[in-house]
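This document starts with one chain, in the form predicted on its own, laid out as structure tokens.
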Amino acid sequence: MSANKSRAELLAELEDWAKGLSNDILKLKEPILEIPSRTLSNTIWDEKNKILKLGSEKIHRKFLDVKEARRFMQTMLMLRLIVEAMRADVFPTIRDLYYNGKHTINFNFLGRKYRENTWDEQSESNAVIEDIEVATNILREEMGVSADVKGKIVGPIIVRSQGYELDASKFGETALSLPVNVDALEIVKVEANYVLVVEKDAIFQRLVREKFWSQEGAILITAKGMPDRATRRFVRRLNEEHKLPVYVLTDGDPYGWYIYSVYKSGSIKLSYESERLATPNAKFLGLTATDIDSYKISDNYVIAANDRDVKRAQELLRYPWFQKPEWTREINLFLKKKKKVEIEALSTHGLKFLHDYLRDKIRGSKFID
């Protein structure tokens, strides 16, 4: 991350990167992009800091390599679009850039006519943006490129955005939506005891309506499933800057457990950002395989695991960040019983039991670290 640099300085860095390539061409040298490899094999588990990090392996994208020429072209096209946007002081979305750069190139080669799309799917253009980020060490948020932000917060916290103070405790049954670049959000005042990250929006809405956050003096946050970058970054800021404990509530299945690990340790895809996105101190408060018996959840609320669930659980066992005894025990118990439960299954003891469950786990330190 390019801390405290102005947009003009960041623009100059991108332009310099491009000039280096163009100078090679002027010297009749083949332009080559050197980009850190964003693969599982180049993702390292940092045991000391408890986060995923990007390794030292790099790929060399050569313009004259037939296998790499298209991706080289895509990278240069996306770089041009981003630089033009920064020069014009506009803030495109990743979807804008996808459409802005999507067109068909017609050309002749050895007497044959060819038609080649710059990119076919947005996943291609998104991946190129990530390549530029990791190669230049400039985040897309710093470039002014935005994506959908799913994060919402409610609780005793006041933030300042573009000069306006926003009190997240005064939104009634709605919530304060997080901006794209949460580092530009000034945290003015926090009077919370802890942060509760809720996987599911429906549960988040329920806890807001029932004023659980007010009773507990807690900040509630949701990203409605797999978290986006802005939500992960804001959770990290609350823990790092304000020393608030972070608890994550998910369903009792391998997908919910993985979502927790993304908040805590980072993700393989964005391992180059783990140091600013991951919250190693986060605690797992969600449902476990053990909870089915411990909280006497009725069989009527238990769901049989499918093949996809089993495969995902087996993958978790292979990840170094799930090698703690508590997690291997829970995952192996899941694989043995092949049963999963949703947060809503706690309703087996009445609709108010969710509050008791959360307090019991927090007060009794019954979470997984």
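Superpose the two forms; the largest set of C-alphas matching within 1.5 Å is the rigid core. Positions refer to the first chain, counted from 1. Owing to the predicted nature of the structure, the values given are computational and were not obtained by experimental measurement. What changes on going to the form predicted together with its partner chain:
Core-superposed comparison between these two forms: the C-alpha position of Leu33 differs by no less than 2 Å. Arg61 is among the residues whose C-alpha shifts by 2 Å or more between these two forms once the rigid core is aligned. Fitting the two forms on the rigid core leaves the C-alpha of Gly20 displaced by at least 2 angstroms between these two forms.
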Contents of the next structure:
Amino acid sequence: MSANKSRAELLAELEDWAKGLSNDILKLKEPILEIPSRTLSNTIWDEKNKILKLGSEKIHRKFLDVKEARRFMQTMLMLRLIVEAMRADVFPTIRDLYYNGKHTINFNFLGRKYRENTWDEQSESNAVIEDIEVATNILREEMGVSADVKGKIVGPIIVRSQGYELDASKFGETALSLPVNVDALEIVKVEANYVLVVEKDAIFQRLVREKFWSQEGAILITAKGMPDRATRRFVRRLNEEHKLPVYVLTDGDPYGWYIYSVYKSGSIKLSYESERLATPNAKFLGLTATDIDSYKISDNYVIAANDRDVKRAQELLRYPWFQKPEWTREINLFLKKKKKVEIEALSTHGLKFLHDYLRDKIRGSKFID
Amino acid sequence: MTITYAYEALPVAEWFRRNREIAGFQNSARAMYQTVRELVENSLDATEPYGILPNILISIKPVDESKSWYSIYVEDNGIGIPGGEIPNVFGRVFYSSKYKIKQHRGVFGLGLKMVVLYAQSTTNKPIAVRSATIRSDKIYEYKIMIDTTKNEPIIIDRREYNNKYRWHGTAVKVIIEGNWLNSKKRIEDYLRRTAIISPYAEIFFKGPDMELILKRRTTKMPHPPEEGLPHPKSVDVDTVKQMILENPKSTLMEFLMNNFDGIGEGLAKSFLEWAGLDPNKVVGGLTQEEVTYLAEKLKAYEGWRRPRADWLSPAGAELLEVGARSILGAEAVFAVTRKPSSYSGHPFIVEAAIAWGGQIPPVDKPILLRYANKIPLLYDEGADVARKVVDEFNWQNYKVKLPAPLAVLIHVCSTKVPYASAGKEAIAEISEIEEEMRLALRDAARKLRIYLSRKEREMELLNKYISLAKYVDEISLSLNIITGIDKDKLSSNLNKLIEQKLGVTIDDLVKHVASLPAEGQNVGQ
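Having seen the form predicted on its own, please provide the structure of the form predicted together with its partner chain.
Every chain and every other molecule in the complex is listed next, the one we just looked at coming first.
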């Protein structure tokens, strides 16, 4: 982490990396990118801090390796785009960078024409941004590169953005969208009892409409599925800076459970960011496999797990951060019954039952840590 | 082979009627093709064996379209024919006293007379001949017809000119009834295939609606065949009789030693002893039965030396490669000339060439170009043993997966080419020849396999090069923008790094790859 460095210093670090590579080329030495590997095998579970961390394994991306050359080119292209943006003092999104860099490489050799796009999918350009982050140890937020933020909040909290105070309790049926750089958001006032992170936007909207948050004095947050970095960072800030308990509500299946673990411990792909983004104190409310029985969810709302769900559950079992008795019990139960439930299944007892369920879980501390 | 037979008794008109089909004059289209062929082959025989690089000019023009009359003109730069000989060469059938053997294009040396007779029988026009021998002061010009009852030349016109520019060669013009449309493709094929096996020849052809220029691709020529005596196993009764007529006073001993190849005193003695013949008997005094007996014993005796191949003139692998590459537009050609072999006392040599890629289209059955004594064989392919050998060949063993862009050339040269039929367009299934064809093809295919493997490796190298080099510009530009270091310097060093990695310079790669086809070929694994 490169905390407290100025933008100019960070820019110089990125430039130095490119200079090192260029000098190798001038000395006819093969340029090699040393990049910490972002794989499961290089993801370390920090038992003490309860977060995922990046290990010391590194990959060596060689320009002269036919299998790596394309990715090497993409990395250099992206580095250039980021450097250019920093020099111009602009703040592109990862989607902007994708479009800025996407063009066709024309290569003619012996009368034959080869055409290839620098990248085709945004996933390709996103991946090299992450490579650059881990290789240089500079986060993209520090480079001024943001992602499309999906997060929104509602609740008794007032923030200041570019001088304007925004009261998240005064958005009616809508919600306050989180900005790209949540660290620039000043939290002016919080009068909440807890934070409820909701996996799904549809459930989030229902809870807003039904004024669940005002009845509970809760801040509701959703990131519409797999959380982006800004949303995770904001949840972390609420917990860290304002000591608010954080509860997570997801679907009762391995994908929902993994989303919870991303909020709590970090993700495999972005384990290098966990120290900033993870909220180790987050608690899982549900839905659990046990809930199907304990809340007598009707069979009409229960879905048979498919092969992919089963495979994913088996993977979770192997992740060290899921290896605690509560979780192994839940996952094994899931694997035994091969049944999953969505949050909506709680409507089995009427639309308002979701409120009762949440209160029951929170008041009764029926959550998994 | 130019061994003359005692045909003189037969009136020429009758002989022509009987042999018209065999000689390839059965219809006007075939006759037109055959006429071109006979004249071109005479031109080649008048140049190549004497170390002259052939220049052959062929022109076909319609004379009277309503009657389908065409004039065919062929001119060469050969040794020419002495003025006094011209009438006999063109106007007397079986004019030849030689019975020596060597490899010849012309079949029986009769083709020329067939042309004259065919012209006479269809248009009743004389053949026009202009010729000068090397260093001759004069050029002779004749118009000749054949008196078919007396087998004598009729000289219609005779002129002499001063040979101011020391021209030498022969030019012949005949007017025949022909069929250009139906013979056009065969004539074109014939000339192209001739150019393949004789790439040292320069051939200009002008037809009624087309032009074909086959340029000389090399100035290297094959060694001319030597003229030699026949092997005792190779002669038949008629030939023995003819030879006796020429040397009636020799003793049997002398006859054998003077008229056959490889027979010395010792070998002659042992043979005569084995055959129970008196060495001192004068051959002119032999009875009909005794001559027949002698001929039979000559064939049956196992003690003879192997026939010599000195009278053969194979094209040679190098010429085949040059010819096939240029005329077929092949990417690569692999040719072999086998060692001489023999069947029934006749020496022969098989040559094979495999042409690959380039302008050759992928085919299920390899294209086959057949040759006998450097003559392209265009008809009766199905009856030819070469077709059988090629079809039975196991191409998979040589990295070739059919369909493939493949053409095979097989050349048999021999003092006596065994034809499958009277048409002399297909080689018969002689086991010795078939085996040599198989071995020749195998030898050439081995070279092809080596080439294809090398190409596979080069393709791999090329693909590797491209998959790295295509990014050089983008990377250099990016690093240049970030660091300000010269982009061209970065590019050039990145390219050097690629060269180091692949162990080949870009220049070399370009050289290797230049011969590769634009698209990946159907090369088996």
